[in-house]
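Below, in structure tokens: the form predicted alone, a single chain.
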Amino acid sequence: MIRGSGMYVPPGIVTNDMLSRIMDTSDEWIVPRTGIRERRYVDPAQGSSTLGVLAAQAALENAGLTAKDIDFVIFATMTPDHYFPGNGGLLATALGMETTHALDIRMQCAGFLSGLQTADAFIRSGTYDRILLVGADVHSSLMPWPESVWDVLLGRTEGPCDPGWYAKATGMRDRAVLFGDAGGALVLEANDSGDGRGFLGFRMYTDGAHWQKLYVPGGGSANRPYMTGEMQDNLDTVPIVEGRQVFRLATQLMPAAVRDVLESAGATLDEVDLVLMHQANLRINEAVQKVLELPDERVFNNIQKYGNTTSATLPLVYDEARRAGRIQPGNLVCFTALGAGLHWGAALARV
């Protein structure tokens, strides 16, 4: 069951108008396509493990626990502080956890959902009683802009932006406007009370045939050498997102996964109090909502404020919905996500 939740977003707000300083875009271009009005960026040299630590501390406080009460850590991210080691050990050390074990998950936008299933399996097996699940990403680290471009974006200098970089940034605007930085966390624990609270089912799927629709072409062992300056110059370190294809797949596969998990649990959509979707694009979520014929009061979105924060989106929407009074004890909540791989699925929980 979910014992507590927490989130952290950095204070640095980047609006659509600010992005228009360094690329050919605008609020009028971004909002109709994505629903996003602003996102958060971290300070330089602040990695995803730091955001994860701050979110974890908030979740532990909400749960009324300390780090010493945690048996196991799962950290989901696509932007770890380092290629290795993973963020799990960094977070555990920062929280003062000396004897715990940690697992790192690299499943991008489906990472937190997979982490929920993994944590539930560990708890049901009796291996661990209480697990800290964290999702955090720093997408601003993927932006290849030099300091002079950052200065214009953030208003430290008046500009204008260097024409060459303005053209480069415009070439990646379909992706650059999507992403933000954030961390979220849940504390999950065994429930022997018999009150029915906990996860009632998961349905998870993978289809590697679609891997090129969401991927990063530069870097990795398929390249020789692993990383080059040319990859950076050609923007090959920036994710490829085939927006139309991803939209089509997400609006088909996510509703199907929701129906599958409900059927497996012997529940109906009418019984679900709230559906929480991965926040990749508000237009995708609106289409999924329409397919499932859900009224506005049974969905919750916050991509408008934070953009796509990948591994952090599900804990962010859960925590904000809880604090807004949209989630009450005993509610039936459905989670669903789709991400690179392709991986997708749904989870059903009595909270």
Ligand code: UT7
Contents of the next structure:
Amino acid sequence: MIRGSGMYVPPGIVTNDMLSRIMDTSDEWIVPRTGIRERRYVDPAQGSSTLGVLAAQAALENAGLTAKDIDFVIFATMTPDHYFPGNGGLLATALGMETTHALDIRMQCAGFLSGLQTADAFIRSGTYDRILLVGADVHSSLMPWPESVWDVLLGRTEGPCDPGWYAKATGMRDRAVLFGDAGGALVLEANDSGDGRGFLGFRMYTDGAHWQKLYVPGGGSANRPYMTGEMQDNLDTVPIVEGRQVFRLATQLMPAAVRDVLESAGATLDEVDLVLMHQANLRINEAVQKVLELPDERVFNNIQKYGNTTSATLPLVYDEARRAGRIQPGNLVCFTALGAGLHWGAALARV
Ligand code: UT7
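Just the form predicted alone so far, so send over the form predicted in complex with this ligand.
Next comes the full complex, this chain leading.
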């Protein structure tokens, strides 16, 4: 069962108007198509493990526990601090854990959902009683422009932006406006009380045939050497997103996964108190809501404030919904996500 939740977003707010200082975009274009009004970016050199640590501390506090009470760590991210080692060990040592094992998950926007399934399986098997599941991503590190362009974006210098970088940033504007930096965490534990709280089922899917719809071409062992200056110059380190196809797949596959997990658990949609979706685009989530015929009070979105934070979206919506009083003990909550891989699925929990 979910014992506690927490989140951390860096204080630096970047509005759509601020982005329009360095690329040809506007609030008028971004809001109707994505719902995103602003996102947070970290200060330079603050990696995703740090956001994860701060979110984990908030989740532990909410659970009334300390790091010493945790048996196992799972860290989901697509933007780890380093190519290796993964963030799990960095987080464990930052929290003062000396004997805890840590697992890293690389499944992008579906990473946290997969982490929930992994944590639940470990708890059910009796391997671990208490698991800290963290999702954090720093997408601002994927933005290829130099500090002089950041200065214009953040208003530290007046501008105008260097024309060459303005043209390059405009070439990636469909992606640049979508993402934000954040960390979220849940503390999960075994529940032998018989009160029915806990995960009731998962339905998880992968279709690798769609891998080229969402991926980063530069960097990785499919290249020798795995990273070159040329890749940077050609912006091959920026994710490729076939946005319209991802939009179409997400609006079909997430509602189907929700129905599948409900059927597998012998529950109906009417019984679900809240559906929490990955936050890739508010318009995707509105379409899913419509397909499932859910009233507004049974969904919760916060992409408007944070953008798409990849592996942090589900703990972010969970934590904010809980603090807003939208999740009460005993509620039936359904989680769903879809991301690069493609990986997607749904989970059902009595919280
Ligand atoms: O979770 C993984 C990533 N998330 C997603 O992929 C979310 C799903 N994708 C989407 O929601 C949509 O694809 C976007 C909202 C990202 C983009 O909308 P779109 O309608 O698919 O835009 P597009 O890339 O096909 O571009 C349409 C037009 C183009 O102009 P022209 O060539 O028709 O003149 C783009 O250059 O809109 C232009 N455009 C923009 N204009 C201003 C694309 N992005 C922007 C922008 N500002 N940020």
